[in-house]
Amino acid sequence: MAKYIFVTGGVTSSLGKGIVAASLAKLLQSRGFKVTIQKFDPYINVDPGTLNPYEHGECYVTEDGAETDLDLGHYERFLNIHTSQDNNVTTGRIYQHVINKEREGAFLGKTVQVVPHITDEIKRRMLQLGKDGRFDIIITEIGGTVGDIESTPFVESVRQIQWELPDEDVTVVHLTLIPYLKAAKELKTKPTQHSVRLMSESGVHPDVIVCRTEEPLNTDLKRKIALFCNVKPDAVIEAMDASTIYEVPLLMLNEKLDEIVMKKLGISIYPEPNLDAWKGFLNKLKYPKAKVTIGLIGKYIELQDAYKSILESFIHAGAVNETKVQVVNVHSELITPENVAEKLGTLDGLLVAPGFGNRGIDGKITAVQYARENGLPFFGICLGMQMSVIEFARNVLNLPQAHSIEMDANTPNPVINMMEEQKKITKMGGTMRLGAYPCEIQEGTLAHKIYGTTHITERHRHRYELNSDYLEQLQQHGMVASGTNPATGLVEIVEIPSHPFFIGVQYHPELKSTVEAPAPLFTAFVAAAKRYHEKNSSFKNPLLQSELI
């Protein structure tokens, strides 16, 4: 039977309750068990994928097809595993499953109620990964604060779970923070105590408490926190600021999470943990040999979340390539023909990213003319491959009125269309192209380089396409399109063979990456800025022009 651990927060949100549930998952698959994380989000949304991502960050798309919290991008990110949609629930998918068998019948005339109907589906949901056997441990990070209305429910259900599962199934790790007064220099434990204290009234307790700290905890004062919040001393975890996320396995190790977290699911026996390669991406992480900077356009620069998978993808591309990625934020709608050159001008490569919507458009396609005039490395993602295609048509093509008909519906010519399946749609949230698709690479490409290979799969997140009617035009003036969908001859990589380094892509890279398997494109992309950078600090450098030569 699968074994399942519980991760809650506590004091604050934004604590890291997704690392550290991730953390733990890698040192306990380093050590041979077969672990998978899941999400239970307490809002009432179905799902993130009509939320701004002012509002909760990027949606995060898996190879299902399913739009999901951004912490589901960690969980694959640390395990290198695919999560589905069985990975990610929020409220409103409990309630709405819930409201649709009353409307069926199913509950009998019953009244239906918060408890146990609710908690009844949160709990098969929790145990549902479990059932078939692919797992031997499941964590379960639990959205939300201690405390809050919402999370209610779920904390109940964990209760639930405690009473009737064996106790050496079920474990419960709380995160929390220790909160360091400068005026006083000192580390305040009350929180934590206010926090555990809480959970408990709600019938859960906690078994280990992690606790976010600015400063090191020392014995006395975790002797303290245990005896205050009824855990032995060597349950309570110091969890140290980092300043690289994965860095936090390690640390975990140090402190021993896993194996205590492993005694109290009465695990005796297991192997020591292999972090080798884990640990040669963080040497090289931390030491590498060279620098560049990449230009991120965007229009949600001001909260980074919004680009989360994207600048995770840098990291592990940077560390392949030994060569530390700067990553240097450019708001799209302060771009204009009159300063990009200043704005651009001191980058090795320009990234123009995904988006909705026309805010920012005429920044982004500005900054992919001077990247496709000044030979400047250039990668568009979904939106970005787009506002490419887009800047080619007015300026090399001589359309300039060319558009999407997501900004504009009335262009003359509209080199981005909506994809044909989409024109009946009407409601907005699940319903864009999403998730894993194939696309056929034409071999002697950019692409077929980059890939090795002419058949992959990727994942999407868009509703607009490529416009075959200029297809033949685009290519008599010099942009290829690479890749394929096999059975749509929907365009889905472009690029410009006469330009050092210029690819667009419909699909999202990203969402793939991983520290074991970083993104091909990306990795090739922070190589091709690495030639960029050297060759233009030879120029500059006449010693180091005549070494090269």
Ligand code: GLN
Given for the second form:
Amino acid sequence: MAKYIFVTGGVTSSLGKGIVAASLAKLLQSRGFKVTIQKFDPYINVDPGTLNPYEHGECYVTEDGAETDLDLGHYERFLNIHTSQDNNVTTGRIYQHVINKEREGAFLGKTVQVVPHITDEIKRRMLQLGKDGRFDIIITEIGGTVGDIESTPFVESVRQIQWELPDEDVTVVHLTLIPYLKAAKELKTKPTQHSVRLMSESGVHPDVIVCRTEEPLNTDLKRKIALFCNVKPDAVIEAMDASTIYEVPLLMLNEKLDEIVMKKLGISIYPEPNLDAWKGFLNKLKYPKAKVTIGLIGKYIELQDAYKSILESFIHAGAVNETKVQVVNVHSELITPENVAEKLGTLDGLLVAPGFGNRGIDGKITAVQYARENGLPFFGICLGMQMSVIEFARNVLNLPQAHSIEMDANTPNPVINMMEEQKKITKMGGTMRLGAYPCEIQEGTLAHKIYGTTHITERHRHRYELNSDYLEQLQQHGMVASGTNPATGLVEIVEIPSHPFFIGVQYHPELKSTVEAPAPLFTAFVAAAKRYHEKNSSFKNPLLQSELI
Ligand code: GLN
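After the form predicted alone, can we look at the form predicted in complex with the ligand?
In what comes next, the whole complex appears, and the chain from above leads the way.
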């Protein structure tokens, strides 16, 4: 029988529920338990696939092709496991299921209501991952903040589960904020008291309170929170701001979050946590021996969450290389042929980001040209790879109007074309080429050297592809298709062998990078940037050198 941990949030959003949930999961996993995490999001979109990144940040894609909340990325990066369609549920998906059943006549003439029909479906999904013996512990993060109108059915479902299951099978962890008032020089517990009271009014009482705080909580304050919120003093956990999210599991270990949770769950025998690999990674991350500057060219750069997995992949790859990777965001719309050298001149590597639509496209193409012509390490992901093909077609094949059908439906040289199966699709949600597909890598190529194998699978999210009619021309002029899908021949990887490091991939390697298994492409790209930096930095940027000494 699996045990269930629910993580709720109060006071404000953006407290890092996902990181706390992932950290707790990591600690339990490090003690030998089989753990998974799922997220329940209160919004009505069926999944975040149709959401603009400005709304909720990046859309994370799982192996099985689910378009999910970015917190699933944290779960995978921390736990080194695969999540799936079942790990992210939205209000929209719940209602869609219940309404479809109603249309099928499954409710036999009954009035369909939030309680019990919607809550029954929520509960079914909350408990589902614990049914087949694959996991000992299921952590469920409830999105949003307690008290939000749309969270109510989720909180009610947690109440019912608490009531239905034995006490020792369910625990609730509530994350709140303890604000520090500078003028009064005091930490304030009142918002936490209100938040716990609000949740208790819905019938759900937390067993553990995790307090986000900028200042340490002393024993008196912890006792005060415990007394007013009706939990034991050792169940008040301090969560100080950390310098990196990857330190949070260790902070939570110090605070004994996992032990207090296990006690509530009736788990009394457990091994010491094995966090050697994790600590080794943290050590490399905190004490780098070198530094590189990578330009991230995108159109959503104002919002860090839009490229979350890419930024985290750089952290993993940086640790492997014992190198601090400083990512400089460059807005694609601001790059012109006139200013490109000035904007990109101090970089050690260029990553052109994934994306959709026309905005900022010219800047991306100009940036690729600069990297190609100046031997600057280049890494293109999805749209970034497509832009590298367009740039090559325009400037090397001499097809100045070459474009992607996505941006210019009438281009005489559609070097990037819509995939055949996409042409009949009329609905937007969940209809891209999504999830893991195999890719065969040609021996002797850069990709082969990087992966060390000819057979890989990577995750996808796109509608367009390299038009194979142009493949021969591209290859003749020095752009090689080094990876293809074995079933369809779709080009997955392009590279330019005459360049020190130029690679573009149709898939998203950032979605599979974890602390324990960093994405090989990112690791190799950072290593290439390091080589470039060593070669060029002495005359290019003396300041950066002295900074390291
Ligand atoms: N817009 C491009 C396509 O659909 C690239 C997608 C992406 O970068 N994820 O093919």
